[in-house]
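This document starts with one chain, in the form predicted on its own, laid out as C-alpha cells.
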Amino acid sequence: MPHLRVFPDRQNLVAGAAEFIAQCAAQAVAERGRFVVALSGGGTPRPIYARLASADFKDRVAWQATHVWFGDERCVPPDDARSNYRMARETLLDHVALPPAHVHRILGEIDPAQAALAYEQEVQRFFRAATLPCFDLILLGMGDNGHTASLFPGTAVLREQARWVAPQYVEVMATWRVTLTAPLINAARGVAFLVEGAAKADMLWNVLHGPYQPDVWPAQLIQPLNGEAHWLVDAAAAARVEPRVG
C-alpha cells in the first residue's frame, strides 16, 4: 500500500517534501555512499527545489555524492522555457555544490528516439547493470488527467516492458517527450508523488481507490516492486481521500 501524507497547505507541502527528500538523501549516502535521484518537472516541484537550495537545506544534502537524473523531458533545447532541465537548473542545480558531471539530463534537443536510447545507455553505464537498476528516489507529479512523467492516457509507452527510457508523441500536448518507463520507475527504492490543488482531488481518488485501468489513469502503473510509494499532497488535492494530515 502506498504511504499517503497530506499537508494542510502548499507552504507545508513544500517544507515537508524538502524534508522528505533530504532524509532520503541522508539515508542513501549513509547506506550506499551516494544518492541517485530522478527529478520531476511541472509547477509543483519548483518551490520544493528552491527550498532545497535555500540556506536551511543546501548544507543538509551531500551534493558531492548526489547524482541528478530526470523522470521525463520535453523535446526542446535545454534553454527552452518548457524544459524540465532548465527549471531544475534555475531553481536548484545552479545553487548547490553539485558537480556538473553528476547532472544527467535528457538531450531534448535531438531526435526523440536517439535521445531516449542515449539516456537508457547512460543509465546502463552509470549503474553498470544489464538488468533494471535501482534509483534511490524518483520524484513524480500527477496531472489532472492521471498522467505521470510522460506516461499519458492511451499512449503506447504505457505498455512498454523492455525499454527503460522511451520516446512518446503526446497528441494532446502536440509534442514529443522522452520518459522513464513504468518498469524502470517501479524498480526504484522509493517513488514520491508530489500533488497539489483542488483540480487534482478527483483524479487522486481515482488513482488510489478507483478500478485499476492504467490506460485511462497511468499513475496507477506506478507500484514499486521492492520499494515504497509515497504520496505527498496538500489538503486541497486530498479532499476526497482520508489521510493522515501532516
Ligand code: 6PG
Contents of the next structure:
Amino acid sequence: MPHLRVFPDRQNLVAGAAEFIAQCAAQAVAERGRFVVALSGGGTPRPIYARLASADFKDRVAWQATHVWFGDERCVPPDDARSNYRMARETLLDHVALPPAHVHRILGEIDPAQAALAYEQEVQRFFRAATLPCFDLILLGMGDNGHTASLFPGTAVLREQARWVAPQYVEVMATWRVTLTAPLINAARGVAFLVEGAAKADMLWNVLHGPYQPDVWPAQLIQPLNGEAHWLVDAAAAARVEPRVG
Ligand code: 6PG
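Could you present the same protein in the form predicted together with this ligand, rather than the form predicted on its own shown above?
Up next: the whole complex, starting with the chain shown before.
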C-alpha cells in the first residue's frame, strides 16, 4: 500500500511536506554526502518551496550538498510565467545557498527533442550510471485528470521504457513538454506526491483504489522499485480515500 499522509488543511500540508523534504535531505547527505532531488512543477509545490526557503528551514537543508533537478518542464523560456524552473527559482532557488552549478534546468527554450536528449545526457553524466540512475527524492504533483509530471493520459510517453527523459506534445494543453519517464521516476529512492484540494478527491481515489488503467490515469504508472510512493495530501483531496467523520 502507498504511504498516505493526510494533513488537516493546506497550511499543515505545506509544513508537513517541507519537513518531509528536509528529512529526506538530511538522510541522503548523512548516507551519501549529497541530496539529489527532482522538483515538481504546478501550483501545489509553490508554498512548499517557499517554506523550504524560509528561516524555519533554510538552514536545515545542506544546500551546498544538494542538486536540484526537474521532473518535467513546459517548453517555454526560463523567464516565462509558465516555466517550472521560473517558479522554483522565484520561490526557492534564489533564496538558498545552492551553488548555481547544482541547478539542473531542462532547456525549455530549445527544440523539445534536443532538450530531452540534452537532459538525459546530463543525467547520465551526473550519475555516471549505465543502468537506471537513482534520485534520492522525486517530487510529483497529480492533475485532476490523473497526469503526473508531464505523463498525460493517452500519450505515447506513457509506454516509454528505454528513455529516461522524453519530449511529448500534449494535445489537451496544445503545448510541448519534456518529462522524466516512468522507468526513471520509479528507480528513485523516494517518490512523493503532493496533492491538495477537493478537485483532486475523485482522481486520488481512482489512482489509489480504482482499476489499474495507467493510460487513463498515468499517476498509476508510478510504482517505485525501492518501496512505496509517499502521498502527502490535505483532507480535502483525501475526502474519498479517508473520509473524515464530523
Ligand atoms: C506541471 C507539473 C504537473 C503538476 C500537476 C498538478 O508541469 O504542471 O509537473 O504534473 O504537478 O499538473 O498541478 P497543481 O499542483 O497545480 O494542481
